[in-house]
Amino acid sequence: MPWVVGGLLCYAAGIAYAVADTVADRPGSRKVVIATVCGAVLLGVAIAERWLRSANGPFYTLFEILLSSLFSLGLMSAVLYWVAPLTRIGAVVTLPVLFMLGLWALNVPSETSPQPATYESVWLWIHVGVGKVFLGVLLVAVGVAGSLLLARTSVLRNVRVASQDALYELSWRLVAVAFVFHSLMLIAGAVWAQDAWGRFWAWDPLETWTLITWLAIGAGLHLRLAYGLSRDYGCAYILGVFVLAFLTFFGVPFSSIAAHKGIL
């Protein structure tokens, strides 16, 4: 638990900073990519901690797989905030997502459950992997656009957003990316459940849900290449998407009794 509650101080360091250089209208310092990248490290070591005292891999009980969300969200923040600077002005809007997630985990239960048989498989983590991918890359665009989108309230009224048409366009390049990696998720998922259960889909509650976040970005991106959504439109949008996300994958396997039970 030391080591969660460091990657928190860090991600909470990194909020801090990312407020101060919105409101000193420098937005994209290297401190909050630093702070992030810390944050990743020490959450790394409490899973690596976890996994070698109980053997399972973090991705069964709630907390587990808040505490991966929680490294692998921050550590493809850090990665996009390292290699396209332009996205380090989101952080005023990730890194407090990040650290709500962290707070939920600090209230939940720590015990180790054993896992299923069906999760000693290759495709589970192939499945989960590109999934953590997925909602990383979504996150930092609901960053982008959450950016813009308080640059036109009172909260951030005076602060100048340089390059909003660059910024909207860099969000929907993200959710593009995104949907690619939520396709193979689906493609991967599909395989492990074939491999676990002998079908590759079944329509429970996990699985249909997962395929309305699929269809809602797709038709997103539909209306952005086709009618061109203007900014506030586009960016609330996107928003939307990752609360459907966010509700698919940290709420839907913990209200069911299908098979499926966390794993991302």
Second form
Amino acid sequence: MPWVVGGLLCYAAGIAYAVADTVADRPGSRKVVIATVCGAVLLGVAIAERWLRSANGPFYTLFEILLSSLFSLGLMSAVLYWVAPLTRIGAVVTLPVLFMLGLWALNVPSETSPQPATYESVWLWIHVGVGKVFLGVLLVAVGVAGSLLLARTSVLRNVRVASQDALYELSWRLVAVAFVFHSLMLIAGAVWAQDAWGRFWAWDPLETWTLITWLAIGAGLHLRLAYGLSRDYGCAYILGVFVLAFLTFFGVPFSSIAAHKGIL
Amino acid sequence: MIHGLQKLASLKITPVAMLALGAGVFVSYRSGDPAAVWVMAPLSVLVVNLLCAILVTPRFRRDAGLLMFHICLLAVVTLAAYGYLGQFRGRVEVAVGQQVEPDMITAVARGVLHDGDALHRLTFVQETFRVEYTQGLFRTRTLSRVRLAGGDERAFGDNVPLALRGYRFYTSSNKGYSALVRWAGATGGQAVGVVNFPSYPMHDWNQVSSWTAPDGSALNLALQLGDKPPQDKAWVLDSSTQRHAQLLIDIDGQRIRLREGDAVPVSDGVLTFLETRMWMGYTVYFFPMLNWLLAFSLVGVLALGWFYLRRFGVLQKRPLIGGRSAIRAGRHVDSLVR
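Let's see the other form, the form predicted together with its partner chain, since the form predicted on its own is already up.
Starting with the chain above, the whole complex follows.
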């Protein structure tokens, strides 16, 4: 648990740097990236330590899934902040989301639990891996879109009008990349479900909500092309898609007794 | 003609139909009917819209990746529809030493195009099986061994099914004990039957079942196994470990206890309890063109990835989304994404 707390403190430091950058009216600094990387590393150590202790990967309980998401979302954010510095402007939105996810993780039971044999599959790794990339890229897209919406309220004054078009375009490109990974997640999940439960699709709650999320993202990409969504509506749509994806990832599996848990 | 196709191919239809499909999926999910009109109607609109778009939209001809993705999407929908029409899902319980017969397989779902005769070509004999549990009776690994018609043996379980002529047999959580009984009629007829009792250890407290003898009389049976599985340590349910249970049978309001080898007179004959065995439950799955479905899905997504790589300029060595100098300067950023 100390590693988890340490990781969250790093994310908190990242938030402080992001807010300071915003208040000082300057673009996202490298300190935000470093704090996010440090947080992800510490959370990675927390996962490794737990993995060695229980011999189970972080796939099954709510705590494990929150922990692995804290790590992977932080890592994806840091990578994108590094390779595409424009995205750092969204840290003021994304890092608080991660921090709240961390507070949630600290408040759920952290006991280990044995995993069903169906979890011993390489397809589970692929399914979860591309799923994390999907949510990570979408989270950064939400950060950029959220910062554009904040710019309307004069909170982010450094988002100049000239750069808003670029940021808006960037946010939709990230959504497009997320869509590709979401599709891969669906395919890998179907292969795993076929092996694990003898069917590739069964309209279980998680599958159904994942399909709805996929359709919502696809519809968004087409809406923008066909109807030329205004910047505000487009950003709000991205936020809505993220809320849908977030509830699918972290709500549905734990509000349904059947969703993706297999039948013991 | 072309004008009509262009109208049907309108991009303005696509997102509306996709959102309608999403809403339809939600409504159908709540109602429990995935083939409801709420799903089929917008899906049909999308298929027509996509087919027309592939035929008449110049954009598709300009970009092979985008075209390939949408063709694959159409193929996936078509293959999924064909698969559902030809699918078979079922379950079967097989006792150790018993041979699977087609009439033992209970159909759960059967598509209208499914070839029922194919089931007659599926046969194997159940050999042993083994199920591992951790402390607290949490099921982990399952391993089942069967003998095929040609004499070959196969071992499988959990993520690895037994594949027979395109059908897949998956080990399930259902398994338990059975009683091998022989009924001998007063007029000379004789039959041997296997009576499977409820799944064990999930229903260890309720090992009751019924069996209809060849003369039509129904017999109520119970199996008394003795020890319960331990909760405080790891445990293995192994069909090769011989267990001698007692069979309880209700006759004329009286409960009679039989050991292996014991016989008791029943209505028009004699029932003999031969031995205690175990049975394994399988789910049976057949979905035609399943591998093609996977292939088209993968090719489609890879084509979409290729399309975005080209579209965003990654393959043209152009900066995708800015650089350090750009953000420091705080300007020119809009030109970098064009």
